[in-house]
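Only one chain is given next, in structure tokens, and it is the form predicted alone.
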Amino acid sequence: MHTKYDVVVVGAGPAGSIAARTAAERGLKTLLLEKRQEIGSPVRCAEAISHETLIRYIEPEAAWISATVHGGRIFSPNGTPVVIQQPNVGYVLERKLFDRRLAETAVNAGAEVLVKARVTGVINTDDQICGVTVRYHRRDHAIQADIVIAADGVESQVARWAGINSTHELRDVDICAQYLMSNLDPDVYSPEYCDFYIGRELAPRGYVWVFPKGPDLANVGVGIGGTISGRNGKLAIDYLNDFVRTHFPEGRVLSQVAGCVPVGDSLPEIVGNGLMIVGDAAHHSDPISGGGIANAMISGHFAAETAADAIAAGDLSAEFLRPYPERWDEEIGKNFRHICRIRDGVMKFSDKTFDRCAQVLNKLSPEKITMREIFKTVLLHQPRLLLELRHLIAPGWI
């Protein structure tokens, strides 16, 4: 380890690998930390993926690919199932091993990885931040840096330690928790297809989602929303519980996760002088399904690039940063508001209202429904949101 790198980036998930590639690709002299003895581990993800998506950055691979996805089903309350057929549509991970290939390429492209290495703050000298405190092998070590990339998932400490306030209102996260689970009903489980059910006492302001991993292996998981968890008593885990006991009573349980995903708007704030906030800890996931591993690895791409831009310049204020934002915004982040819109909408939406919307779509043939008319047949419930929907189609987001 040295004491002075060009870039620092804390977080070696998919955000931070991807910029430590990208910024070594640009020939920084880049350092990569990451707090756990091995990345990629504990997984807290559903490990879902487009292939549109994940060919920006990496070729599929059979060794971390699970599953392949051909489409999805969408469960109304009343178990009214809405099939949408899309062969070759994405990918379930292997998230250990996807993780842990991203990093490779990042040391491929010339970045310094160090696992253990946990950091305890940052340098900032005159409102500059300029490096990191780390604790590594039971020392303490400071790191000199021209940018630190602060990828650190939803628990992000680094944008505090900056002076960003980070912290997310209840409502705008959902509360999560998933099994690993082999011995799937087959009447029930497909492993070619992502399941999604929905209904407010089934999994209140999220949904269930059934990802498949092999022909008798699934993560099953549920979502709630923020100010939902506790209520009546009840945690997430009861709602997957629930939810198990009635679809996979002989269903095996092979490990559990549970965590936070942040499904509200972006940080308001996501560069300041020297440092720039990338992926989760940007609250980068999608308001409406969660997903945050291909955000992740645009947000840390887009932030590596500016990075490289800022110190050919010679320029790390938080101006000359603000391209990385703005890119963000203008490819992603400004749909945000319009999908929350529409999120706080169709979550007043009664379970009738859902039913009655999977009657109308499955008028449609299989090969027609696409996330489009799922949206415009859900909205034309409440025609106020229709203004959303337009904004989000004119750029190709549905």
Given for the second form:
Amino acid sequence: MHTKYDVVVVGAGPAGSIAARTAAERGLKTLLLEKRQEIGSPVRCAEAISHETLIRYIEPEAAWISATVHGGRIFSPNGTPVVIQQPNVGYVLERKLFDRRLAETAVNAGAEVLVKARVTGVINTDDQICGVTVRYHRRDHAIQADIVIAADGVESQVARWAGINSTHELRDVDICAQYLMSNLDPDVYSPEYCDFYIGRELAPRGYVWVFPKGPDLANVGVGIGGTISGRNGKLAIDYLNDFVRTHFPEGRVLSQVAGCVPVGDSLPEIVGNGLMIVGDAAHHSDPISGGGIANAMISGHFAAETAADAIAAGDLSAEFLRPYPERWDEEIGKNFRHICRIRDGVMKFSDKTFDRCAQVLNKLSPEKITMREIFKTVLLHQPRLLLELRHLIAPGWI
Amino acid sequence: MILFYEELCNYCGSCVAVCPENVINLVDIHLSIDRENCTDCAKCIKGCPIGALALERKGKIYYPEYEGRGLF
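Please supply the corresponding structure for the form predicted in complex with its partner chain (the preceding block corresponds to the form predicted alone).
Let us now look at the entire complex, which starts with that chain.
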């Protein structure tokens, strides 16, 4: 470890590793800091990602892919499945190994990485972030950096230390609990599909997922709206247990995962003087699916490219770092607002409405059932929302 | 006062993410609450997926109880 770097990245998840890799590839002296002893652990993720977004950053490798996904099944509240056939559409990862592999690619590109290195603060000189303080092997170190990239996850502290309020409002998060389960009922579980269960009883303001990890192994999880959590004493884990009791009574729990997922708009301020915020720390996960891996890698990549330009130009001001939020907004972020509006509208639907939608969709021939068709059918129940949908179809979002 | 049941905690950081005062400190598998600056807003209790937090007020404990917690 040196005392001066071009870029210091805090957090070695997908956002941090891709940021570090990109910075190193651009010839920058880069340090990637991970507070945990092991990159990728503990997992706080349902681990699904589409093939299309994954290959933007890494070629799929058997070592960290648990299962290949060939479509999705959405179960309406009365249990009617709507099946979307999409051969080889994506994967369920082994995040522990995937994250480590991503960090390895950052190292191969020339970045330094340190584990068990906890960032304890930012160095702020005249409103310019110019480094971090790190606790490492019982010593406190001050590390100077032109740019600090905060990839420190949903509980981000770096942004808060720098004076950016990154607290999540309860209405903008889903509170999640998940089991890794085996001994699954083959009539309920399919290793081919990602399953989604919707309904007010099952998962208010969220959904239940069953994502395949193997022939008889799955991530079974639930996310519920933050404002609903705790109502009548019922927490995410209780919704999960209720689902498991009714759907996988013989299932065996091998691991318990907890976490919260940002499902609101992006953080409005994702750059400061000498500072960039990426991934979950920037509230960049998808507001409908809660999927965060792909967006994290994209924002990490964009941020590091802008960082390289800024360092080359010798201007580290928030103003000069603007291309990062602009590019994020252009490619991904601007859609969040429409997605949020659609989601808020759809959340008001009754379970009966969803059941009716499933009925309508199942009258179509299987190959006609696509995400776009599903959105259209659902939103026909509230035509005002169809206008929002236009914004998403035009750029090919769905 | 916010109560913390360590035996239940998954150390996922959800409480930290939703705490508006940023008074919850999570280091590896150690969670501490700066009670002097905590306003007892209880958002962390809603933020916790597994019931590791509760609120004590005037000698009464408010804990999100649900019949059938756990699978056993």
